[in-house]
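Just the one chain here, laid out as structure tokens, in the form predicted on its own.
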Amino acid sequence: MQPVAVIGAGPYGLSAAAHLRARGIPVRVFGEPMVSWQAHMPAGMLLKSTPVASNIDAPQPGHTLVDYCDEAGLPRLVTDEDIIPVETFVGYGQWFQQKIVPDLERVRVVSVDGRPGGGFELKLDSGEQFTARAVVVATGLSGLSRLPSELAAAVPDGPSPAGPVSHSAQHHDLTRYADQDLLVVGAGQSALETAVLAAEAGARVRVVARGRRSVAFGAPPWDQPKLRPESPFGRAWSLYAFSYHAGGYRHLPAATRHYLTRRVLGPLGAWWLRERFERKVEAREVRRIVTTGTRDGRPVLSLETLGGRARELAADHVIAATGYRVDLAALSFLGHGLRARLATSRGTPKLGAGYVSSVPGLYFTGMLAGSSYGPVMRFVCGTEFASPRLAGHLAAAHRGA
């Protein structure tokens, strides 16, 4: 029987595979382990999502985080003021690939085209080639990174710790802004994350935040509103409604859909960041950004105050912490053929039930499911809503063919 092919090897990739695998499908799953993470978030990060919220979903029990730490001997986190060190998420979603998906391939898909008669065609980088029934499109945040026009015209040849402007993604180790003068561009938490631990890196550091993207930071969980439902994100009617009704996400209006997966659980600091960024960090609110260009090597911003005024802004280097845009352009190993059959919404893939786009057999799931799904898709809890219901239709189809 022909395998399901999996591309990825994140918290989605590892937890669809794991729910296909207890459906008794064949499959093969492709990447690095929780590359994303090891690789590019910063060295010291912590997770801004509750122990409840960072389960990978598998259809067994005794694969959660808290199993890890007990297996591993690390302290227990279970409650929503446990604070999660990435180190120990990037261990955990190893642990969980090491047990669930032993025979992970670490090489990298080069291409996917449809066949004539169905199916798919891969090739692999180690030159093999093969036939999968379907394929399960689970890369994450792999390039997706956004860069506004506005600072992009510094760095034509793109973004680059060397250069004058970097993305936030590029970045694993800040002390080598030890003695800089840095500026992060973003009001979200990889933002004042990142500005966070340059500053305790040596850095001098100061927050660019446009519009109206005010620095803010969430309520501790003590302080949470006590009659309103609770969501892995915090208590309101309409974060329920995102976590726990997705399904019903890809009947509303395409405007609709896009703004809410922009806006909610947008731009916000995690409650316990508060203290450090404001002993270390400057924050400026501007308007705007106009433009970015350089001045004796040197990266200087262009701004529009909230005033109206306008005003420079020079440092060493500039950190875009603009956040990720999903865009089927970037799935370079998708062949032009398939993209071209794709049903797409302002460049994201319009998927219907179980996570299936409109070609016959191709799936996606994370991050790139979330203008069909919603902001749910952005979380590792989202594992939870997007795995069993895509084996589950996936199974269902072959099935029936």
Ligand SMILES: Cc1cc2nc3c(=O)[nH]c(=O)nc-3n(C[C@H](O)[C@H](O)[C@H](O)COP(=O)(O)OP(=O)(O)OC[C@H]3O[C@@H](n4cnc5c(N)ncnc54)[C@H](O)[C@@H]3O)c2cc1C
Contents of the next structure:
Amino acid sequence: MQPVAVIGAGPYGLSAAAHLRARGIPVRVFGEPMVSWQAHMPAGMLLKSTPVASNIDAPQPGHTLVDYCDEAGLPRLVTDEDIIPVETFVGYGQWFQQKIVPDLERVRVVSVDGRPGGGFELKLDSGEQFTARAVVVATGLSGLSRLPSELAAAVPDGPSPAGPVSHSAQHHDLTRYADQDLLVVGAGQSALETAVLAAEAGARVRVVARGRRSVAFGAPPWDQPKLRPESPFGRAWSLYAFSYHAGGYRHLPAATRHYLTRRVLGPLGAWWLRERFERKVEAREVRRIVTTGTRDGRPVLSLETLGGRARELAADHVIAATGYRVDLAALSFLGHGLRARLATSRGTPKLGAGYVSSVPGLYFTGMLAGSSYGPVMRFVCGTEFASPRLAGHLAAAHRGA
Ligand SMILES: Cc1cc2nc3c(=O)[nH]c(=O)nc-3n(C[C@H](O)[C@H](O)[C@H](O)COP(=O)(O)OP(=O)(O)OC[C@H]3O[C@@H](n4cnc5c(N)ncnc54)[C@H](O)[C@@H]3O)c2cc1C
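Next up, the form predicted together with the named molecule, please; the one we just looked at was the form predicted on its own.
Below: every chain and molecule of the assembly, starting with the one above.
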């Protein structure tokens, strides 16, 4: 029987593979296990999500973060006050992979094309070519980092840690900026934590954020409002609905969905980061960055202050912690024929029930499914909603074929 190809070995790809296998569906899984966490996030990072919201979902018991801690002899991470080091989370993901997907293939998929009679033709960078009856795209953050034009202006050849401007996804070791003047652009957890870690490694760091009071931190668990329902992201009705009723999301009007996917759970530092930030990092809140140039090879930001005045800020380097944007055009492995058949909305795939796209047999999960299934798809805990539904849909389509 032709296998299902799962492209991606981060939390979503591994979880989808676990659910498909549990239904007896043959699966081939491709990618570097947990590479986004290991290579594209800073060393020493702590997860913003709580332990209960950081499980990679599996159909069989024994695969939670706590199970991993027990087996690895690590302290149990259980309460909302237990903070997960990224190194522990990478270890958890790799352990999950070895238990459930031991035959993971650490190769890249270079192309996926539809076959005339149904099914898909895949090419791997190993040179192998094979046919799959269905494809699950779980490529997560890969290739989706976003650099706004006012920062891109300084780096016509693209961002780079060795040049004037880089993207936060290009960093793992921030010690290279020790003793340097660093500007970090952004106000999300990634910006604030990158700034703190670089400052703790000896850089002089300023965070440049758009808008008054844009640098803010969440409430600690003991100060969360008690009369609102609990969700993996904190206590709030909206967060509860997005977490447990993600299935209704795709029925909202498109403009509302795109707005909510961007704005809900938007920029906010974790409660435990505030003190470290205030000790070491300076925040510059501005109306906007107008453009970025270079002077003697050093980046210079031209800004408009909150009061409307023009200002310049120079540094040795700028890190743009400006996030990620889903755009199918960035998934270069999707063949032109397939791309032309995909129904999209603002560059994102329009998905139906069970995460299937408009091309039968082609599924998208994780961040790529965010505009259809909501902001929870940007986080690991979304695997609990996504994976059983995706596997259930694929299994039913398989039975009906
Ligand atoms: C700085 C930062 C901090 C974060 N902190 C948290 C947090 O605390 N909690 C939380 O829930 N979420 C957090 N997130 C979001 C988190 O990254 C995502 O929820 C999660 O990684 C998504 O998992 P994924 O499996 O979809 O993709 P990824 O983890 O990005 O994995 C992508 C996989 O696709 C593979 N791949 C890509 N292209 C190909 C190809 N052509 N062929 C084969 N394989 C391919 C890669 O090798 C990799 O295995 C954070 C994100 C960032 C940037």
